[in-house]
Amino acid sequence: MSYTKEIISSERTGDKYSLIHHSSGLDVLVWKMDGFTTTEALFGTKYGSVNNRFKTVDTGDFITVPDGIAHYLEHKLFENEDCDVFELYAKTGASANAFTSFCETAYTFSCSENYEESLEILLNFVQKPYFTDENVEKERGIIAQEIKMSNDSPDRACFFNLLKAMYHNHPVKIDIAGTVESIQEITPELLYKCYYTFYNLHNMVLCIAGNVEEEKVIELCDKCLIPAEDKQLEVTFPDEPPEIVTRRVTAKYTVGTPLFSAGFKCPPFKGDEMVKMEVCAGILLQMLFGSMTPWYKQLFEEGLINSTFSFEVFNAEEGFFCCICSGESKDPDLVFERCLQRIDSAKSGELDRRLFEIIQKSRYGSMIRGFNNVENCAETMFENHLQGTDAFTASDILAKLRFEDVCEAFGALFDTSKAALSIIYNNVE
């Protein structure tokens, strides 16, 4: 087979990797890291729990599939007609895993030797689905049990209740595994339909980093990859109003201290703009609520928050973006109120330029150190490639970011009229 190659590099750090456009339809990213003994590989697809409505040249119009089918498919792909895939990896000594997220599914392995044999296993089993009425039915009970166990998690309930409080129609508010009811609708025929739609090599990527030789990877791709026809996949999402659904939602579980998640719903972004806004949001969260701020220290001293307090930017090109603060508190409503007050005071006054500079340097240093971690490099290539950027986009944006850029993004990212609060109380109270 043939291929073309690009070199993706960072002028600032000198790091680089190869982007190989293989004639089979697959993009292959190889980051050779001299001096490392381990290898990390991900073979995945731009297919997650939110992708339940799509069309291709084969389907004609858009079709809708049951919630949880991407996760179900990931489970089933490890079981082929001959044996369990983990038995094959056991012979090479590799550690294998897989995950399904809101927007992606990936199959991974890490090893310190025999990466060629492990890579061949990975490429082969992901391309060979095997679904029958019997094995699909057997998995239904396993996944239903997994869903019920997840439903017992107060942290998970707090998070998804927050998403339901913020999002009217977007499927991000639905648990990745679906529901016990929705998985009853999954059949071998539907699994094959989703597989041949989303596991098309034109919708996939192979990322491998560490102790690896590019020529060997291409040789194995030539040997194992089955050329695919581009099915012109299109996905669609329901219209999502900018407003939140409700300001406050509560539930009861067995918890020692009430849990909370406070979210700020933002407009969705794409490409480099999304990365820039994600970087700005992360810095702003730290400037507003980070452990270096007087706000954090005061709430900590008052006993309103503790060491569980954290924040994150939750976003993807698939139409969702929000900033979330979470933790435990004896009075979640008061913490939420103080969060809103902090935002209003920052908007009416000025953000601290010196604090911005400290956080910017710290975050940039962390990103650069990440390029010395094999697992991080493989995952960063994977995540960014599927979102239409590259592994160095975020660090390049962060290095060039100005204090004025963060101030300009503040209003769009922290609109207090679009803030929601999810609380989990103790069910014995």
Contents of the next structure:
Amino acid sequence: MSYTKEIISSERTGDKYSLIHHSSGLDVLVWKMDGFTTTEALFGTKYGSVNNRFKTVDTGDFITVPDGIAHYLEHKLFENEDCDVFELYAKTGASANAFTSFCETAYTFSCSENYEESLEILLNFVQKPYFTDENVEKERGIIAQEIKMSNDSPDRACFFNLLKAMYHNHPVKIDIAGTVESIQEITPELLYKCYYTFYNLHNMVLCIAGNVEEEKVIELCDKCLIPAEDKQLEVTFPDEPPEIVTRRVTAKYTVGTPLFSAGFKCPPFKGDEMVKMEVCAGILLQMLFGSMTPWYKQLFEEGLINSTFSFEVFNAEEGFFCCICSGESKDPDLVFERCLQRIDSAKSGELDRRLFEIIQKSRYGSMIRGFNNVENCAETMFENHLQGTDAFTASDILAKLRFEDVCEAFGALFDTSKAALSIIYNNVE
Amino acid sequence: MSDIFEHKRCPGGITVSAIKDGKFKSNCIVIRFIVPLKEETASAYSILADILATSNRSYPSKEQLTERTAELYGSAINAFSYRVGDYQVVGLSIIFIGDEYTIGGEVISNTAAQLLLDCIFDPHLEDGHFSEKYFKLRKQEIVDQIESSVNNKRQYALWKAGQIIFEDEPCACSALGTAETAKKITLDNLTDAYHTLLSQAAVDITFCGGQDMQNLEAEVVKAFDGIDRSNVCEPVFYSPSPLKSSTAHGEEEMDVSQAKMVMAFKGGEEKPDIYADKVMCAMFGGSPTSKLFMNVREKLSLCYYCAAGLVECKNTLIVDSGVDTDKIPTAREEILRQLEAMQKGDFTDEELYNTKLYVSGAFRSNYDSVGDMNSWYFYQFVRGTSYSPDQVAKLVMSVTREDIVNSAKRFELDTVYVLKPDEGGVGK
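For the form predicted together with the partner chain instead of the form predicted alone, what are the coordinates?
Below: every chain and molecule of the assembly, starting with the one above.
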């Protein structure tokens, strides 16, 4: 088989990796990291829990599949016709795993020797689905247990209740594993349909970082990859109004201090613009609510927030983007009110240029530290490639970002009329 | 692989390890204070570490100190407090990028190390005491943290089980202490705890990173000059937990939909071959092809998770599982049956070889993280050895079938704890 190659590099750090367009249809990303002992590999697809409506040349019209099927498929792929995949990895000493997120599914291994053998196992088993009535039925109990375990987590409930308060129709509000009821509808036929739709090499990527040789990876790809025909996959998402669903949602669990998540629903973005808005949103959250701000100091000293207070940007090109502040508080409603006041005061020109410069420098340092870590490098390549960017897009944008860019993004991202609050109170009073 | 490793014992019960490995773009310094774990002092030490990590005389508030660390390219000072056997390990760490990666070649390593030292040796005091305002806030925070331990049901079950497993032993106490003792701490207690920590705690310091930190090492050790450390703690980490005369049972109900079962096994008095124990534990329940994973979870679908771990200093093996309430008796029997299989040597040579490969690979992977290498040499200190990951990987590969059987045979059931759904919790 043949391939073409691009070098993706960071001018600032000198780090670089190869992007290989393999003739099988697969993009292969290899980041050789000198001096490192471990090898980290991810073979995955742009397919997560949000992809429940799609069409290809084979399906004709759009079809809808049960919630939780991407995650179910991930579980089932670990079983080959003749054995469990973990048994194959056991012979190489690698530590294997997999995950399903909102927009991706990945099969991973990490090892400090014999990466060639482990890579061969990875490439082979992901391309060999084996679903029967019996083995699909057996998995239902295990996944139901996993769902029940998640249902017992107040943090998870707080997060998903917030998504439900913000999103009317977008499937991001549905738990990745689905529900005990929705997984009852999953059959081997549906699993095969999803597999042949999304596990097409044109929709997938292989990322390897650390102690690895590019030539060896290409040789194994040539040997193991089965060329795929492009099935013209199209995914669709329901229309999502810009407004939130409801301002406030509460639930009760056994917890210590009440938990809260406050979300700001933002418009969705794509490609480099999305990464720029993601970088701006991260900086803005730190400028508005970070532990360097007088706002944080005041709420902390009033005992309204504690060290669990944190924030994140939660987004993907699949049509969702929001900024979330979470933590514990004896009075979550008051924290929320103070967040909204902080946004209003920032609108009237209270963003601090000096603070922006400090945060920019600080984030640059964090990024350097991230490139120190084999697992992080492999995952960064993976996530960025599937979102149409590269591992250095964010750092390049960060380096060139001006205070004015952040001020401009602020107007587009933080609208107090699109803010929602999720609270978990203790049910044993 | 590390370019340089040095381990030395300095006067006053201070041990220092330095690891230089040119592949790292960052550096990390960890200063650990080791004191006997006691319910009456655990909270005070935890609060103290939090206060020290968020202020010093030059930067008296968290807001000011965070701004300073942000200016140093996002350096991070963190506090920690955890248990190792019957000891509490508290302290501070700082992580910072290498001088060669700063913009324009700015040298930040000396400033970062000094900032860490200032937090420990030059704290923000008001009339000889820590700030009352921050003390009260931190105290409330630690009470909240203890009370929030119920949020994570798996951790909560392990914690509650630990109180029965290690009943009447210091390690039954959490490194955060209890909400009751935390509430009673006064500002005077905190000041006393500070002075006790500096003068009586055993101190272990590790430096790990991409640049040579010998000059920083000298500065950090020098900071202890002038402190009377003649009465310093000499920790004996290995203190096996005694087997109860009959199996203890604990049960609690909560509004959960999945039950949690924790089973503890005690390994007796004799100090074991820890690396044989590690391989045995991995084969029993600590790897993706372990007996517990392959049988209890995969073949019988009894649990979503079922994993074994060692509490090394207490010579105790703990199995924790998430299970449907009606399957608890079957899961318990199956876990016991799998341990019995280990004791009878009911495993293939291939299983043994594969597990050794898995465990040795996991040990060698420590080479790739500054944080992991720091922890690695601390745990070597705890064991009284100074093996490198490569040396341990070799020891692991030399473990025999007989070693595994002997290791498994030592463990006897001591405690079973179950956290199960109350009536309202079923099918939530």
